[in-house]
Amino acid sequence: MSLEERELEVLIGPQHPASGHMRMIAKIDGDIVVELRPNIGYVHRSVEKLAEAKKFLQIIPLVERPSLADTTANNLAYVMALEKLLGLEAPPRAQYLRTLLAEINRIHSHLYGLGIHGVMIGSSTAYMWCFGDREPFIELAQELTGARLSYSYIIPGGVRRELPSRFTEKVEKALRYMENRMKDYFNLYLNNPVTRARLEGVGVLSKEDAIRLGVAGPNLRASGVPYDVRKVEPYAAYPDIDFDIITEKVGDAFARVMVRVKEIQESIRIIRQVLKKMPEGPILHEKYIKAISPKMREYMKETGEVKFPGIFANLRIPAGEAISRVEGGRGEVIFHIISDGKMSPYRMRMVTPSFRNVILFEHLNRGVRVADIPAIYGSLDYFPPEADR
């Protein structure tokens, strides 16, 4: 029997929930994967093309939609590019509020990814725990922004809302809860011999390959590359915050999980510093405060809320182009905006971490067993709509 006759082609997905809105085409020999190719394109968002027909302000919720568990990164990166073209920076307090939301979002994004990975390798407990423990952080984000997942909180020149009353105490309560829960995660799931047997030594990505392939985020750092945009090119309040870049050396599926777990712990540390160091002052650039009517300024003073999108209804961005990047939960998010001075961008390009990491499906799934496919997939925290933006 020839080699070709021994191989069987298996179509995995698109099936939600499982492979997500993506099909993987696997060639297998027995239960050994000879080749696996990802086939994206089942949930195309067309964000970049739609943006050409939308006003700059209308694009904010549009860019959030592809990465639903990690929307703040897209919101922030897009607005930072607009601010470069406008030639302004948000006031210090707004920068801290942006950082606060980004780290709250990072925690529940990581818990989302860890939960999905848990159920992929047969741990319904990990799935239910992670999704349950996301709720305190989703509720915090909702109280701060007024929305559950798609916030549109960050706007040119600042943010939309002040801190709610007693918010600091509520945040500290959620952080202490998560710190205590981490012990349970290690005892029942992360140090479980079944979990380790499924993940250790599986889907190993070397440091050299991670760099060569342009991998982003925790998947890059799990292979020993200490690259994090928050440190390499600090933005928002990160220049004033003391935190470590979390790395692992092995580069296997378990290392990728552990980077995310430790980043949750590091985000807790960052959030506490943000709340402690947050300066007083306005949450919106003075240019836009002056543009608000006296009655609206009084409303803003009383409620701590910017009437949005009223003052930006006819926002025009000067002609030019700008690039911005931030470190989202899944990795580096990049925006490139070209403006011709009109109310819509001439061209907008967004590069998401899932799009950069999709190459790992083919790279890591050679010579592994069929049962290792979900273990590797889940460890990448890949989100199909984010790649198929």
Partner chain sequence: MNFEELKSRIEEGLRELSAEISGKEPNVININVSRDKIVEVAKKLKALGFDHVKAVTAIDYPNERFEVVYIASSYSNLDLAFFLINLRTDLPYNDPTTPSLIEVWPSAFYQEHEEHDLMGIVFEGHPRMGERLLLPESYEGLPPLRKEFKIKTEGINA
The other form holds:
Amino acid sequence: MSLEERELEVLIGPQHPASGHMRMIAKIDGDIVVELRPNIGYVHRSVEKLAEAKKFLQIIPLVERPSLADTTANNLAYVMALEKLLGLEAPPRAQYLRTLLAEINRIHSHLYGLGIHGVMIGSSTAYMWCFGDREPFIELAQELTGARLSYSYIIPGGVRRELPSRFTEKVEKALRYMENRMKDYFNLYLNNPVTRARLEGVGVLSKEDAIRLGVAGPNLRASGVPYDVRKVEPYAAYPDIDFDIITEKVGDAFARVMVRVKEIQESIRIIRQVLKKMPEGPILHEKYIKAISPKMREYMKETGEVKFPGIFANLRIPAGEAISRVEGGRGEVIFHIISDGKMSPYRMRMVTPSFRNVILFEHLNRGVRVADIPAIYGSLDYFPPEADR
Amino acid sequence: MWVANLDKAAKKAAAWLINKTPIRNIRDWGIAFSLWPVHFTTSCCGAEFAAAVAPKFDAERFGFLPFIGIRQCNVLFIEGTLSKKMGEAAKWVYEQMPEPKFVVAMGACGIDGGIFWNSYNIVRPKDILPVSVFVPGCPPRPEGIAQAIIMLQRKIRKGELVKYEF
Amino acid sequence: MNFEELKSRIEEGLRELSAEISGKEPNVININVSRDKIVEVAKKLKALGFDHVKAVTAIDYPNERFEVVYIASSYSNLDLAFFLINLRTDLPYNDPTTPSLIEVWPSAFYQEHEEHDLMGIVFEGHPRMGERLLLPESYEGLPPLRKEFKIKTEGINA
Ligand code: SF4
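Could you give the coordinates for the form predicted in complex with its partner chain, as opposed to the form predicted alone above?
Next comes the full complex, this chain leading.
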């Protein structure tokens, strides 16, 4: 029999536990994948087009929706682009609060990714643990912002709320809990021979290929490229904070998982520093505070909740162009905003890490076994709504 | 011929019996606590759906556990926006599920498009599927999902949704 | 490396290619080229160390022109990673074709495909032109990101 005749085309997804909201079209020969093509667009909701019809402030919740498990990154990147165009910077306390939320979000976003990965390689324990341990951090974020996942916490010129009372203690409690849990993760999941056998040496991405394909986030760092926007172009409070870029050398599925796990530990370190160094001061740019009525200013002082100044409703952004980037849980989020001085952007380009990692499906799944597809997929922490936008 | 008639009669008798009060109640009670949602994530609400079946909210205590094979499932959870492409897939999935089956639409998007109401690439779940319960919110909290499950169970036990016809 | 240094180095590298170079502090360098030179410019930039594309943006100026922007940066040289090179080219409105840069920067593969799908730009040499990426296969009509493609709006200024 010739090779062509033995090849079989298999459609995996979109209704499949190992596919999420996408379809993979695999050509297989026996148990070996000859070629795999991602068929995306199942969650394309046209964020870029809708943004052109919404006002600048209304876009904040819109850009959060594509990556619901990691909303702070999108929120922050978008607002940073606006701030670049407005030519203002948030006061230091607001920057620290942003960092705090971003790191809390990073932890629960990584746990989300690890949990989904657990489902994909058939380890229910990992799923249950990760999703259970995600909750304390979601709760922290909820206390800070008022929402479980879609925070919309960061606004042009500052943040929306003050730190709640006794927040530091609660954070410390959650961090200590997570640190203890980390040991269990290593013992029962990461050093588990079954996990290792499924992940080690699977889906190896070499450093050269990672660079060539423009991969983003932990997937890039797992291949040994120490690129992290927080260090390369520091934003928010990161310039004052001491942390390491986590890298691995091997670039296989296990390395990608390890980077996430170690980044959780690193985030714990960052959060402690942020809370210790948090400066006093306003949480909104003085230009906007002045625009709030005195009565509302009183209210703000009492409750720590920012009341939006009237100009926010019809916020006009000066004409121009701005590019901002932020290191989110899944990687680098890029906003390229072109404004023509009106109340909505002329063009908003949003490039999410998942979209940049789509290319890996084709690249990594060549010549692997069919059972490795979910292991590779899961290790990429790919979130289809984020890729399709 | 004779055999065929007997068959028919037996089926009729079964249908009569299964729709008769005590058995019907037991039947509906049973269905209400064995809900198997399909593992079919359509959009971002899936993040909260996953949280709802995870330890803290534990939807399993309502007899609700996501399952892989469509042929063994009876609930289709539309987790948020349905894009046009996904709408097709949702219809296929629904058609392949065995009776009795129920549809729950989650999120503002599941109701009327939510934040994406004017997008060019979405469909409303109610236009293509018979939705029994809507869960508002963007995203709905896991408690909201629990509430939806309870509502669905109530509806089933009232006998509104399940009809056996032979 | 500081901004001025890099800018002059790029200017030097691209001297014969009639590229317009302008900078925007602190880290954005705009390079405008015509579409027949874009591949060469991209090759030069790659040789300078800009090894991947972060984003490809296509912008529609109705009845005037299209603009395609490649945002390139570096992973292998972390000194350069701070800088974002915007490689821009203008395309006439009735003929939005431009050579594809996937040979130089494979990282642009899906980005170019997306801009083709949603904005209708044709990248010559890209193997998936004419195929859909994000839109359903059955989609017909104007590419949705064009300004002529109208969506419903809300509110009093609608
Ligand atoms: S309701 Fe909100 S969270 Fe749910 S799918 Fe729609 S946008 Fe996403």
